[in-house]
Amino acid sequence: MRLTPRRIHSTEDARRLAQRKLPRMVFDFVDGGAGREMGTARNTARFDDILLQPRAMADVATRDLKQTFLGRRYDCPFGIAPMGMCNLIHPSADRALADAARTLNIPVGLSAAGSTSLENMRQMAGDNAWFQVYFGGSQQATLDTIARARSAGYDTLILTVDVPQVARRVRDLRNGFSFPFKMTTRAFLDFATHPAWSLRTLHAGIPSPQNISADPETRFDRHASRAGADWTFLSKARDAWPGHLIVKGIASEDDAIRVVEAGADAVYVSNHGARQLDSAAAAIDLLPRIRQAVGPDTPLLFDSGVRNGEDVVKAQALGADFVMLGRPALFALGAQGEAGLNALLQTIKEDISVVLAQLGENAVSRLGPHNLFNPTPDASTRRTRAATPDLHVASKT
């Protein structure tokens, strides 16, 4: 007898599918934090101290979920986040992001480090990519790589600029994770217990950087350091990008204003998934925080630790635009290729629109500090955000 395919609930669903059927070095690749992963942890965890405010008897009969950013208006209030190697999870994982990011209509970051090129990406996905650009090998090189960017006929570009250093991941070193991949007894030994995997690997090819330079003197090296994303590089890249610019990874609200004041079109904050500072604040701390910084009228885009619908609309809530899923949709490609991504995200936009009607409220564009519990008594409407960041907080002692 057949067995039906366990269906993808939640990211909590799909992380055990994808724990069991993935190599242990694959899952801990995408599982896996910086140091001890207490950021990991304190990421997800303050989100269930945020508490949102349900009201009644208003006319939610139908919700829209649709939101404006950056001039674009997309079905979703989220997106797919840029990652590295996702082909490593599934030998399909880009064309997969990509086919749902146009079925979906929402946006879908492919990074530099991303196991298909930029160009093929932009084909599949049309309008609905985005490139983002570390400092790698050298500043010419970095330009070059946001010209290709640019010839290849992106609009938006992600300059991520929270990884001077790649962080020590434990796990990585232990199970000796590294690129190019090297084959030993125990990354034999995990294969081979994970055959369906490995024949699809084996079948498709192993994944490679496909937007890193060849040379061999700027080959792509994950450990050498992209300190040269400093403020001069900034200018040079805004100078460079007559599109959309986005700066990922802040986490300070005196950084935050001095990329807006060097012509970034959003502000991107994230602490990186906490794969690279262990001690770093949550990043939904930090939002209200910038919001306050920036103002009411900078774009701001927010990932880290999100993890299903309701901290899309927690996060909104507290300032953010825009939402971006990284680690939900890799773990649902991991369990269940093309299938699960698309009933993981699925599932999310139905959370959202769940939240909502509970909210009392029938758009995403209407969501701010008023849905929170304990809102700052002038926060009632959207562009009020976040006058005290402290008070949205209902404390769990």
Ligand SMILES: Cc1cc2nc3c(=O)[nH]c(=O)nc-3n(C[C@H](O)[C@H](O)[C@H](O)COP(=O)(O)O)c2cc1C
The other form holds:
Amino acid sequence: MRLTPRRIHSTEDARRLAQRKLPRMVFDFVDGGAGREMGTARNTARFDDILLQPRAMADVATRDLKQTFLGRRYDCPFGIAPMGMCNLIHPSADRALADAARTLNIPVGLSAAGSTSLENMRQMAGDNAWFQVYFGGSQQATLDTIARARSAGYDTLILTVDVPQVARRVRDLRNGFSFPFKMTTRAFLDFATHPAWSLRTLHAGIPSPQNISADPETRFDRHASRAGADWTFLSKARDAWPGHLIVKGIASEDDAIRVVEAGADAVYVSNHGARQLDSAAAAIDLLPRIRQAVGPDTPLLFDSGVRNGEDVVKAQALGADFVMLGRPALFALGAQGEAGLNALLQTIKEDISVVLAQLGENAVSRLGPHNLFNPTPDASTRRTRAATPDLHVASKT
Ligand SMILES: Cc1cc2nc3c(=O)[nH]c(=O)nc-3n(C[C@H](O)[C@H](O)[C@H](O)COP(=O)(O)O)c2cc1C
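Please give the other form, namely the form predicted together with this ligand, since only the form predicted on its own has been shown so far.
Let us now look at the entire complex, which starts with that chain.
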């Protein structure tokens, strides 16, 4: 029985509710971007410029949302991107993400800057959990974190490489956002006017990063340079990690090719939700170019600007094998905790299924440039999709 009425039917619903319920400092940490925040707007606006081609009278009574990525079959073509400090949005955010990942059989990324220990997350999400590492402290400290993830049983590691230096995020600077929290008058008023969040957070304990060394010599400092994640380090990480290695934050064709040559198993096309470089191209514009550069066989993961099921379908049509949701999941958690998250994920799942029907497709695995109304020249080199989806496990809506 649903105890909370479903008030989230879109990312926009979730964002609006989250903005009301979260202290401004916390909402801005999630919602904000680098510089003047033109990049965050561009990421979503460019999705809206892409149009799909409806097709009529196909047999679409059953639709298959399953997608295989790095040898594993997931029930949906999307997962949750790694994001730091999720428990700041809601004390049980990571638990809710882990439960959703298991229930929906989708991957969830735990960040090195996460507020749940990687061991705990692996226990909660099982092998639906992926671990994401930043270069932090020193090369040895980072390799130690990678070894810790291996001991905890992870089989997929994401190395994020697009934060050589944390960007200037003006909202965070204005709000005095920092870790650990500094209780300024402004922060006090912000928390006092959001008592539900404040009481919940005080009761659970202020979250703190759980996957970084406490040793002052090697401690991960959010504002320290992470430029140590260079090509030499990538090769060391490759040697140290026998499982699947994904390199996240690739926004150039040349880098994508080099990442593949360095032995990574997948390229993660992302501009970090425009949280790093305001003038970066929209990630969805980079996707077909990178698909063309790496060819049809390299597994490509995508995020930045995905807000609904149509966006997931567009990214698939433009060359992504798998698509990750970032801010929308945190908005939903901020809006209504676990119930909000589940409502949003269900919405996106339903949306994808309905969109497939409009496009005359019965499987996500059949999507390609032929589904675009205005394919770009780059999109026409999209690989040929698998011909035989598992229709016996189709979702019927
Ligand atoms: C609050 C927040 C924290 C994030 N922390 C991390 C992180 O620790 N590691 C990482 O690789 N990416 C991090 N990201 C970036 C996301 O993984 C993802 O690339 C981005 O959210 C995609 O953009 P979108 O949310 O606008 O779709 C973070 C994003 C947000 C919103």
